[in-house]
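Single chain ahead, by itself, as structure tokens, in the form predicted alone.
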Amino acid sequence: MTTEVTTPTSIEAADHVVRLRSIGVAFGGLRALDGIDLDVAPGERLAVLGPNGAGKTTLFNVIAGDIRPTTGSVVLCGRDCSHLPSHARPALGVARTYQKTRLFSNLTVEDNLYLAQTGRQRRHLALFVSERDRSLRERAREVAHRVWLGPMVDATVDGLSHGQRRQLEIGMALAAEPDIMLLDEPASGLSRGERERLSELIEALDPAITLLLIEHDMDVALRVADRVVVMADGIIIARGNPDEIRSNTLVHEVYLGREGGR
């Protein structure tokens, strides 16, 4: 069955590019999300924090269409997307990364960035190279420079460091020209120096892109975020700016206590 996607309301005209109302997700008897309400404004940088099992990735999966909510509504750029599948979301301006890398390890950086553009533009691979394909290749190389992988553009992914692979994942999301970008633990497994570099890269992203970030490393999350929500047991327990979250007693008890200060 083909899913029809209509043109969404423009970003400029929308009060919020992400609007969640009463989102619930149940897996059998387990409620992974329970009545989540969340608004994200155009160009906002929002960090989602919480201990393991808090429901953060499930929330991202609902926004990206990987999971259909049991209850509630998902509105993106003025369009109700509650029941749209994940493959229809890139055409609406949504791009994401995952906790575990999803790169084509035997292909080059350029190849990965070229393929990443096909989602929103609905391109199909062809036997003959067209002018449009050349343009996409040029854009792939331009995006590689934007995520500081210009010198590695012809390198295969299996030759990249872990930090460089995380940079490439962000580049693949950027290549889709997103209005909304979801980054799921981009600093996971990185060294201190790599986390610093990744933080600088995220801070340098186009401010017009609305960014939602899940991150266990609070130093990274609170550095790049304008606003923070903290989750535990499938609900939001705190909201505020980074300074307010740093000083929130409940956050320290629920998040820092369980995570051992990470």
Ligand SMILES: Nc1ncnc2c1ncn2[C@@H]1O[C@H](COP(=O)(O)OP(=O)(O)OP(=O)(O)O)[C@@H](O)[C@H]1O
The other form holds:
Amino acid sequence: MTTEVTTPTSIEAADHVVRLRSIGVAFGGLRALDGIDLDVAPGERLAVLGPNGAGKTTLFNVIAGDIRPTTGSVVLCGRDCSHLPSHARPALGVARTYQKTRLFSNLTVEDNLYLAQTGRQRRHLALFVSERDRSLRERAREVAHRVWLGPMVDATVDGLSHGQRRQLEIGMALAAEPDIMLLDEPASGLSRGERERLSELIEALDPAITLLLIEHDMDVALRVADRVVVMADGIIIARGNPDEIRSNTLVHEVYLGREGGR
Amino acid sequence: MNRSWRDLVAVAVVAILVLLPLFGSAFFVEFVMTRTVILGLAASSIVFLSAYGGMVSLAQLLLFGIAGFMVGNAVGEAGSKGLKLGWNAWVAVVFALAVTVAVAALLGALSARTAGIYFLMLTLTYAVIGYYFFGQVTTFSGFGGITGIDAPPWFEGHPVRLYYVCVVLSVVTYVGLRLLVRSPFGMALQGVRDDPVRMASLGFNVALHRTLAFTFAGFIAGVAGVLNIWWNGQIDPTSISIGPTLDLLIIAVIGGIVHLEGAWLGAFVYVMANNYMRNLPFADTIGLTEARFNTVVGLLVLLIMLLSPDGLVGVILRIRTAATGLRGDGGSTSDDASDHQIATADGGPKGPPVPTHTREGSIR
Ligand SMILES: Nc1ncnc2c1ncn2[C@@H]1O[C@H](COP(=O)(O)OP(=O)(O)OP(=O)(O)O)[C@@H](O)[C@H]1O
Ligand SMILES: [Mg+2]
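With the form predicted alone done, generate the form predicted together with the ligand in the same format.
Expanding to the full complex; the earlier chain stays at the top.
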């Protein structure tokens, strides 16, 4: 215990809540990630851009622990997590959303948001409903309102539209009250008005939360981010602030050009 | 509204079961209904795992059998097969349940990382191994099985007492499971059923949840196994072979594998068909002999799977929905959707459920 407090890594943790070193992920012959180095400071809002298949989701899977990298190390909040299973990472404050929604389809919106909290609250082996569960459910309903699902809290996920599921997906990350939040294309499938509201919601997040955002919608991404990394074919091809990225010709070639042609 | 309806039916059924010995024949109560309730209890462990954990287990009859064999080994005395430990009957029960739970925990942990068809196949493997274990390891049984096992003296000469104990334990299990699935543990289990990957990324140890659920279901199967050996007085490996293993799954499917009460309803239909099919009018003319019991049950299962995947309970729920629809009082959400509303009712005051978006049909 004492060693943990005094190790150099925990001092570094002050400037980096996420530190990736030469991360490589291979799916058979395909190198989805190839030597990624990335540091994210506490409270930073980092947008991850890149064309389809660039490896953005794979990068999130590595940080959240859903995939073990083939090479390299993952340090979260000063702790080497390279071998830590995904279910142990929320305790470090990590929460994520999925690009393709992963929700509990037979449970209600409230149940989903309740479970999003209990994992970290260590309540999941309790055999009796207690006062604490009631307050967690109260909070679940608040979160439902925050993601505009107030009228739907008692509906099961089966009965939600695609857009509502995306909203709930974001709610799942909010409900966990994370320190590090990974949002994988939260605005995909949302209408223009909903995207607008979503950007406002993200901007209004507690500034202490470190945010990593994958977003194809440049308006959302560049509006929200302080820093941007652009990926292609498993490597990071550009880093910088939103203005630098806008004017980067390489980025235009591999990404913006293609996207702009849509 | 639905909740009270569900509870009313449950209370009515329990009342009938309690009063049954007053008007039913001894054969009906002590043979047909006792067997029904024991099989229902065993099948409820399958339904629990399947409906709330997404695990279709073929190992429940094995665990049922392990409890029976352990009681047989523990209470047996000179003359019978097995270890012949000659223990007190109640000590034997504790011993049998402890062994069953330990085996369930081990098997559960071994299969916790598999899902779907792989889980099914793995539990089938356990069942086959268990059959040969008790067949070939003559220290514990041998293919001839253990006979002459007595129930505790309290039951001697009072078979109706055993019937009542079976009913009480079934009611306790049913109520207990319905409370459990709404507890934090039960909610997490349902999350594991719906999306284990998401559950892991929310911080839940999925393998641990699956193992605990499997262990608990093993305990229920073990209790049923103890009651069975008291009722039956004997056990042999054939009674836990693949045929009976599938029969227990069939019971769960007939009743409706997504509804807990379906376990007992399925057992009732199964045992009734087993005992009274030949008494049906024209049974002989259309060839309904005892030897064709399995064919008939097979056709019944086929019919249910095609017409009502959530079994007879599903049929009843649909009839009721149609009936309330005709009467025009609407708001007829499905039973399990209302279950979720009960689960959330603790969260605070709220309006009536939103019928258009609550789920129709089954849990899975
Ligand atoms: N589990 C997997 N097995 C095999 N290949 C995979 C797997 N996951 C991702 N890939 C491959 O790895 C590459 C990177 O995928 P990834 O999902 O990370 O891309 P992405 O940048 O998120 O793309 P998109 O914008 O389409 O979401 C792709 O070629 C993809 O096909
Ligand atoms: Mg992706």
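Numbering follows the first chain given and starts at 1. Think of the rigid core as the biggest set of C-alphas that the two forms share within 1.5 Å after superposition. From a predicted model like this one, the values you see are computed outputs, not experimental measurements.
Can you say which of 219, 99, 227, 67 is at the hinge when one rigid part swings against the other between these two forms?
-> At the hinge: 99.
Degrees turned by the smaller rigid part between these two forms = Domain rotation angle between these two forms: 16 degrees.
Check the Cα of residue 106 between these two forms on a core superposition and give its shift in Å.
-> C-alpha displacement of residue 106 between these two forms: 5.1 Å.
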